[in-house]
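Take a look at this single chain in structure tokens; it is the form predicted on its own.
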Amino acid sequence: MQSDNDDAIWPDVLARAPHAASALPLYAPLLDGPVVLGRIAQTLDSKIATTNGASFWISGPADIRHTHRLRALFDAVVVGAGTIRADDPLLTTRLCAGPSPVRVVLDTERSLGTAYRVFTDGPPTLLACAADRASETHGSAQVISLPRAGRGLDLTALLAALRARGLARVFIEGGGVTVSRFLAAGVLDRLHVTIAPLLLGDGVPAFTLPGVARPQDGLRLDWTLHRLGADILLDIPLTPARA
């Protein structure tokens, strides 16, 4: 189980100290080598926001601290344009020790304005868009030009472009459509799903994936359970499942 006293040794986690694997089993699988992690915080009835888009706060303080720790551990944090519109997040590590990651915004049509905080303040930002919509910059952000893939971007090309910039450890923070696209593309190595003891009845679904005809055709996963305050977190390895 995850302990609240892990703040005391978090600097050691950032330094990837030898004892980190035994001290923090939740973070140990993320410490070595390139990794792409997807992240969802949802209600008990699998919603990530109300029908009007409100999502603050579905999960509790311990889970929010966990998100900030993940930002500190990764080279880049990725969000979709919808998350920027809804929340105008800074995507920094305000609640824990450690560096803030490079922020990567996926905006296929380059439809976002330049007044959002990721384009005006804080750490470096990259904006990824379709090649036919690209320019050199977008506000203070550098633009990554990518091929289209369906209604979105070629995510394999995105990860290659990030690795070319030295950003091999990539945290896909949201929203649900963005995490679902990475999951459907088979490019996630791991998934963290937090479930809060909350029922909304209606709202924005956590995952939007192609359907299957039978339960046995679905992707059955393994997980390790961690407690985060009142919430539970499912740590799900995906590479063996893809294989």
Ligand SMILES: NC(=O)c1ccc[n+]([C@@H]2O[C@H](COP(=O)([O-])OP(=O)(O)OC[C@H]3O[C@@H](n4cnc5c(N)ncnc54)[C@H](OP(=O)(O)O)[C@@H]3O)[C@@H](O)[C@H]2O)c1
Second form
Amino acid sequence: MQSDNDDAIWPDVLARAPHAASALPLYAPLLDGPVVLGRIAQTLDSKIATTNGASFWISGPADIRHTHRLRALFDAVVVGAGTIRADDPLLTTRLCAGPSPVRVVLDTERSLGTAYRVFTDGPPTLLACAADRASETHGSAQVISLPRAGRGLDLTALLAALRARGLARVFIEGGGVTVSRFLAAGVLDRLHVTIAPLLLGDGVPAFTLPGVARPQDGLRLDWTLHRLGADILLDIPLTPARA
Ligand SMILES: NC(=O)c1ccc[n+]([C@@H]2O[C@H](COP(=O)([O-])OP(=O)(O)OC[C@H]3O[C@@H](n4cnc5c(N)ncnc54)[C@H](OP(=O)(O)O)[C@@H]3O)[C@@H](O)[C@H]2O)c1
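Moving from the form predicted on its own, what structure would you give for the form predicted together with the ligand?
Whole complex next, starting from this chain.
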């Protein structure tokens, strides 16, 4: 049975991502207000790329389309410097209807060159780096200057800076280091983990988190399982630590 709220949501989903009808339960939690979603596509042995950084294609076409739907549904898409270096992605919405998000690149030391496609083509890009490495622009990107936190940037400050620009719905697309840092900082509302029936033996790890001594000290999660072609997608709600 639909509530009044559902009536408002469903046409919006269908208008923005028309191929999503069969998976509304997966997308509905993402439509209501500010949300920070992390996403990983990994192999059965928890790799997101081969040792030389190749990640096309870990998951199948249905998961790639799912990623484009997420881009269409979010204000901003965030990736780490490692993903820009390995893939030189455009991060635009191409495989479904809908707008492209603002692109946000995390690069603490501002070590990336300016020739990558996010800095030359397509929708607006923001480059987030440490305050002591900042300037006004980086290629065509605007620079967000942030405090350092541990080995990276202060992610609470990043999300506040994005909210101040009207970007409250934030999709963390990868890679593993970046999604792990958001998870460790306690600022994710949700995780989508796609698992492909593939073994690579070695490669770039999905999650890199501090180890624990006993299984009961680990982060135990709840999940709902969805089929995405030959892959499975685990939809994992989290309780963010932020206010
Ligand atoms: N299968 C998938 O879902 C998927 C998705 C995306 C990418 N990939 C693949 O994954 C690989 C890259 O992943 P990765 O884990 O090695 O790297 P990554 O997460 O893309 O980038 C890591 C780098 O991003 C910067 N960074 C990330 N979080 C930060 C934070 N909180 N504060 C400041 N800087 C931050 C840091 O750069 P500095 O060290 O320079 O400061 C860090 O070393 C590539 O091979 C790519 O093809 C796979």
